Amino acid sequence: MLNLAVIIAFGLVSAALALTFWRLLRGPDQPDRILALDTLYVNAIALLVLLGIHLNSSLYFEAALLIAMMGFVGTVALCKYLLRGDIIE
């Protein structure tokens, strides 16, 4: 039962990933593209967690934590650059 749920979740998260990538390419403004990039990080984390559940491996959960940290730092840096035009003060 869990295996079927994980496979269905793979399909749904992959569809969300594809739609978010489309928004990243076609976003009308820079803030929309930054938001789409942040959502891509979240979708990648969800895929890694699902893969870790499917394969019974804790390595994928650690990779998901690293992507979450890097995604947060990247989003903050892009937003700061968008607001001020400079990242380092």
The other form holds:
Amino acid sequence: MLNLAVIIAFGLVSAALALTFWRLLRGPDQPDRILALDTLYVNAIALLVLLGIHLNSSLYFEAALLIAMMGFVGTVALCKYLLRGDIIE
Amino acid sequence: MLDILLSVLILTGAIFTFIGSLGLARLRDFYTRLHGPTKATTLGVGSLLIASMIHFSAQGEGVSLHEILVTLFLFITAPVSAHLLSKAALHRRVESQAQVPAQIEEAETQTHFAAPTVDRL
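The form predicted together with the partner chain is what I need now, so please give it after the form predicted on its own.
And the full complex, kicking off with our chain again.
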């Protein structure tokens, strides 16, 4: 039962990744693309957590934590660049 | 019993994540698109992380607390990045479906020489 749920969840999160990637490629403005990139990070965290449950190993949390932190820093840096034309003033 | 609880949490999380990305792909302008990932996706990942926490706590090696770190970090950073993104979009004048209020429109057509105060930080 748990196995089936995890496999269905894999399918749904992968579909979410595909939709987000489509917006990343198409998105008419730069903020759209940055938002899609941010969503890609969050979806990758979801996939890693699911993989940890599926393989029954807690090795993947460090990767998820790193992606969460680096994703936030990347989003803030890109937004600052759009706002000010510079990242570290 | 535990299996059922875990399956429900995992399916809820996956469905919310999918709905967030569907909103990102389908909605019509940037300011409405911002709602999908920042709310639905964050909630979905939170639900998945709770499921993972229960799963690893039930293995018998004490309570598993790594996931709380990821959850806290996501829940703190999602509103901050959404705020910055909307600020950047306002600064770049990304077009919106909503109508501009009459006063601002008037002010922008009349005063070409003065810098608009909307996008000041």
